[in-house]
Amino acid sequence: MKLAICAGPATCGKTSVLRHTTRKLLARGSRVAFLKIDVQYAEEDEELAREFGIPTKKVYSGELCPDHCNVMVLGEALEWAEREAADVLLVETAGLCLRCSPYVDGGLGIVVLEATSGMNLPRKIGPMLSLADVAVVTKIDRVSQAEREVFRARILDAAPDIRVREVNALHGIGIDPLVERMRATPDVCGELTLRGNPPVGTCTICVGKKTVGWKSHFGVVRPLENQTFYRGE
């Protein structure tokens, strides 16, 4: 079976993208999977269940990050995939931790970017942008060539090796290749692992200590002068 995680900031037409590749797909004869992971309220899935007849789930990440969701429930996710018979699980994440990365090593890592969000955007979401394969920039029709230029400049700037498509996710514009991507991606086998570094997360707000002001909690904490160390009990 192939992976293929989609991560992107909120509104950037990840949906509309998945869309696209999930109709070019099917009409290859590739038999797809779709599976969802958002907060607190999606229905992506039902709308692609409708309109393709393909098996998809979603998963409200709740209280925890949606790319710490991502790792704790993408195993079962690919059991269930294969037991649906398909070839292909396309994973869409909500994308709101900036500092994760959700893609795994042996799936293809996509970020979808809007044109419109300006052009310092690729400066400010790290591994997110920086550990994936594809970039897909849309809304491309709604900003200037130069703009264009520009921001396609700053994503090779912070990740020099990544592809970048440029494509109109409302008509399905410069889809196919993004699609001959994922069908020559090799199918996951063994143990699979993170791309990147987790945060590091080991402090006493992380276990949900409430007040506010670093002198009053204990592990790695960070005053205002920027300065990182452990503080113990």
Second form
Amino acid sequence: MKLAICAGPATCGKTSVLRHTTRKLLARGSRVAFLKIDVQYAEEDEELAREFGIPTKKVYSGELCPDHCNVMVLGEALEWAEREAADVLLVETAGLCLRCSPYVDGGLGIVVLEATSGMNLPRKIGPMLSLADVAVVTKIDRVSQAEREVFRARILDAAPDIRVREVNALHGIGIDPLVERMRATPDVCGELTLRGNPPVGTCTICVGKKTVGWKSHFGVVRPLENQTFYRGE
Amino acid sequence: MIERITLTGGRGKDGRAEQVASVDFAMGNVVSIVGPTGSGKTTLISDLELFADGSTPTGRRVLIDGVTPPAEYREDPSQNPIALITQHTSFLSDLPVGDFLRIHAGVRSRDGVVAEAVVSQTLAFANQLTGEPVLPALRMTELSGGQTRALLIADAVVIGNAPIILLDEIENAGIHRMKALELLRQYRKIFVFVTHDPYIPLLSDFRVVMAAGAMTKVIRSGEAERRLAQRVRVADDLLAGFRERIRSGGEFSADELEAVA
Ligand SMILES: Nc1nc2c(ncn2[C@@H]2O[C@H](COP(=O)(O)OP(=O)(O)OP(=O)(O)O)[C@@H](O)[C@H]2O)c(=O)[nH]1
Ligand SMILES: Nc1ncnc2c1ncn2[C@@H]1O[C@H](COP(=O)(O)OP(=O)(O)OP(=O)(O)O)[C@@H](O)[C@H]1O
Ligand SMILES: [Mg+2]
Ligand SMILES: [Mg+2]
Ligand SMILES: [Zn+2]
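Form predicted alone already given; the form predicted together with its partner chain follows:
Entire complex below, previous chain first.
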């Protein structure tokens, strides 16, 4: 089973990219399954099932960060896709907290960024970009070539080894190299591990202490003017 | 250095082969694409921009110096020799014009050092194309349609240094098109104008006539057409004068045209 995990901010074009990718993968004989992970609302699973007749599924992460949810459910999702006789699992996940990233070793990590989002976006989204294998830039039909160039340069500043693919996801232009990359990705096998380190989550705020101000807390704390440090035993 | 682009004919909207089997755009050429609304002018230049490989709806193919263009052209916009500017292309970043030009020039320069001269040359170019001055302190999103188009063209020519520039109906966007033509002629590039204007085609090296999605004719503008262009220019200046007076609140009598002519 090949695994591609596709992350990106809301409405950046993830589904549009995956829709064209699915169409092209099916045309080349792949058997695609699709999983959507979102916080509280999504209908991609129904859309893609209707459009392509492929097995689809969705998971609402609710209280969890969608990337954490991904860690919880991915293993079983691969088993599900296996039972559905698929040979590629495409996962669309909302990247919300910007500290996590959903990619796993051995799978393909795809971040989708819209060229219309402003030239500083690549500097703001951390591991969602820096740990991905491919950055797909959508909506290039909406911006000037000059801005496309700057956007691309900033992506490469944040993630020097990433492959940047510019696409018009509305019309499916520029999707082929992404499809080839997916087909060239080896099958995942054995135990899956997350590519990045999850952010530190054990602090007194997490366990429910609500008083404002770092002096009221223990664990990893952060004053306004200083860097994060450890306070306590 | 690119010397020539070839566009080989595909099919028109009726599915039949285009009358024009192939067109060559040579470095230094100014070319116009003409034809009625819906005849496929924009589609033709988007085939050029996409380096069509037979898979677009028209079935056309683009060759550069006789061969299939390399994949890097499509992958990296700074390698792409073609810049397309349409009525709808716009800037989204909310930076001051000067800052943005400096950032773009920085991305383009190998060592990240920006020659201020490039920035001021770009602004000077833009300011010859449009009436309202484009100032470095203006925010990009504040620019009017004409200013935006002028800056897009100037940026593509000076900073982007694209050897092939495609312009889709820029005459409707507040650009001095005569001035643009004169200025652009000073650069050795391929300029392709999609236009409904009567003047630009007469001053182009040749024009491609479109009908029903197909290239039907290639017309080279000879000496006669160039002379005619001068007279069209007089008529055009006359109209431009009227436009200017209307804009600035002028009032007219019935025989105003005779008085001028
Ligand atoms: N012009 C243009 N529009 C695009 C492009 N890609 C996506 N869109 C539009 O952007 C909107 C959002 O696209 P989606 O594919 O649903 O985005 P998404 O990332 O899946 O969104 P969520 O799953 O809701 O977070 C849709 O209206 C698309 O038609 C593109 O390349 N160009
Ligand atoms: N060779 C072709 N085969 C199929 N469809 C075509 C072909 N050429 C153009 N079309 C279609 O015809 C429609 C009109 O084409 P286009 O927008 O290029 O016209 P235009 O000449 O630019 O019109 P306007 O002057 O109004 O801008 C488009 O939907 C386009 O996809
Ligand atoms: Mg979606
Ligand atoms: Mg058009
Ligand atoms: Zn998280």
